[in-house]
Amino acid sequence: MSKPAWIIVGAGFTGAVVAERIASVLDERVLVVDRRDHIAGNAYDYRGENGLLIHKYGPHIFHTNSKRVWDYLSRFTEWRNYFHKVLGHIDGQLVPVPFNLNSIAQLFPSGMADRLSEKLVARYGFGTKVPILKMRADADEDLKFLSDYVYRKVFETYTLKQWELRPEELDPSVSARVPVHVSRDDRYFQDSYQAMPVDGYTAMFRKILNHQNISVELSTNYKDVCGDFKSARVIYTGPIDEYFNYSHGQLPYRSLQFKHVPYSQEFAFPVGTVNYPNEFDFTRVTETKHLTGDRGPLSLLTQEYPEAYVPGTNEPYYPIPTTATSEALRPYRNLARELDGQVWFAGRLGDYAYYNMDQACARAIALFDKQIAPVRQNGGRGQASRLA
């Protein structure tokens, strides 16, 4: 392969995604690094010695509303379709998560469930949806009852687990991800689009990154070659803050453990994952059978254990959003916009979002046909902004 005209660093959802519209598009040679010895990133996906097919960090389900983006996947994987359902184990019970109204029918004696239900529909419309920070400010003393239990019971102690920070201390989009369903719905996701690759993730990255302009070094750092490739344009799906060398300091993350354990069973929980608010250091267990379909005398089950990230030690998973998080990324997204077009920064690291795997795939198509694809047509002049 010649030179390369582009850097790609990072071969998970977005950087794939923008590495195969500016080679199929434009036609233009595209190298991809990654740190990691996989392509993937975090949907990275393999065979273990039982022939399971493992999610090496934690599930990954695919939905989306966007039909642009799965019809662009679809391209590159066939699908089986897949409706993930989540149990929460509260007060000795496994119930429905998001909770609903089949939850409160679980939890509650007849009588005060029926209460409680016939308010929320009256309240809020039978299949809407209420973040619980939402429905604690409602004057009505059952409903506050019941936001107050379900508070305490699913979000608090989770998402203390998750972020050591309570609900209202995070960005409200954050408690907003998981509010109470109105409505008898198990589903975890309600998109118009949930499916899982049917030879996994991995298998349909390849075929992303299958491009004669495509080229894929891993197990390779950005620093280590960036030197010898100067004229070619950048685009940055690691940390922003590790770019450019913690000049305004470090950004915080959350990471994660995974622990895989054997199940000498062919199931063990009747839906794909249970989490556990209250109970344990780990926040959910996962039974990855369930997503890929796989079937067999044994199973597996993916523990996950939060924690603090630490450069170098562990991997950053998820940013932070929180009002004190937005300031302290503002001195580097200025510093990003002094680069003129040359690098562009994307993805759930790149912009320090918090970004579904769609959404990712979302960010790089925008990003390709809204900044790339025009300035590279406008022979490379005019100003192009890095952060959408």
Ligand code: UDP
Given for the second form:
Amino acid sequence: MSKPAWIIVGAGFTGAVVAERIASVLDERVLVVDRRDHIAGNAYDYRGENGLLIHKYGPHIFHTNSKRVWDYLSRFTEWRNYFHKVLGHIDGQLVPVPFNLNSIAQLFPSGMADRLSEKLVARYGFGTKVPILKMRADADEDLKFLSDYVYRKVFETYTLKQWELRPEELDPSVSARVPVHVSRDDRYFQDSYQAMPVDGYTAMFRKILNHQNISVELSTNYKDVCGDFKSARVIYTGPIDEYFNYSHGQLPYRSLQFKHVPYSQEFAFPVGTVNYPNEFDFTRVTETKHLTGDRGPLSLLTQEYPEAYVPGTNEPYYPIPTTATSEALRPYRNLARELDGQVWFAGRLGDYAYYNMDQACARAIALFDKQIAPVRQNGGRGQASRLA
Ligand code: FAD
Ligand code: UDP
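Right, and the form predicted in complex with this ligand of this protein, after the form predicted on its own?
And the full complex, kicking off with our chain again.
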């Protein structure tokens, strides 16, 4: 293969989708490098010893409201319908999370449950979703009682475990990912498209990257090869602070340890995930069989243990959305802007943004449409050709 015109750092959603776009639409050569020994980034899955599909980096459930993203990915996979459900272990019971009218009915005596539910419906409307931090500001005595209960039993300790921060110390969008549902809909996500790739994510990525213009080098750190490709343009989906050698300090990330524990019966749980806000060091346990549709006499449980990210020892899974981190990101964004036209940063780590898979995919498509394609159309003259 001749020298690639483009180097893409990272074979996750962001990198793979941009690579496919450049290879098929622009008909240019792309080299994708990843320092891991596999494609698919954090969505990577593989078959374990007992034949069950394992999500190496924790449970990945696809959901989106974007028809564009859905149609795009549907070119590379067929789908299995799947609506994710989560139970939270609260006061000795397993109740639906996001917390909803069914959770109330399960946890409180019937008269009280009816009163709380009626108040919720009257105040917010049936079918609405209310972030817990918003509900806590409510002056009504019953709703105050309820929101304090949900805050303490569902959010406070889980969030301390996950982030070492309280819910109100994080950007409100974090706890708003799991709002109280004023309905009896137990699904974790409400998006119009919810499904799992039938053969798994890695198989889907193989197809995305299967193009004559794309080559992939695994177990390859960009730092070790960038000198060989000085004239190539770069899409960088690794941590933005690492790219700039932490010149403005390290951005904080949260990491996790995943423990994949065999289970000797067909099923351990009635649903895909059980959250443990208040007990244990792990936050949640996922029985991946529910997600993948695998069958068989044995099962597998994945536990997630949060921990601090320490470069060189573990992985930066989560950017930490706070006011302080958005300040700390600013100098890196400025440095990135100086490289516009030669290096583009994108993805959960490149943008330092808490993206879901569909958002990473949408970001990659938008990057291509608005910034990469116009560069090429203007004869590859970098800066001058950027769209606003
Ligand atoms: P990544 O997948 O992180 O890919 C970046 C790649 O870049 C990595 O493979 C890394 O090895 C590589 N890289 C970094 N630096 C270098 C370097 N210097 N040289 C070479 N390679 C490098 N989203 C959902 O929509 N639904 C879910 O249910 C869901 N569950 C999740 C559960 C967990 C525990 C986690 C952590 C995330 C979850 N996500 C989920 C989010 C999802 O993982 C991300 O949205 C998606 O993986 C982001 O893709 P990306 O390409 O931006 O980043
Ligand atoms: N959260 C919580 N209790 C729960 C579920 C979620 O406190 O039972 C909070 C917690 O801060 C978590 C955030 O809501 O990090 C987002 O949850 P989500 O399930 O979306 O997290 P992810 O799947 O991205 O790890």
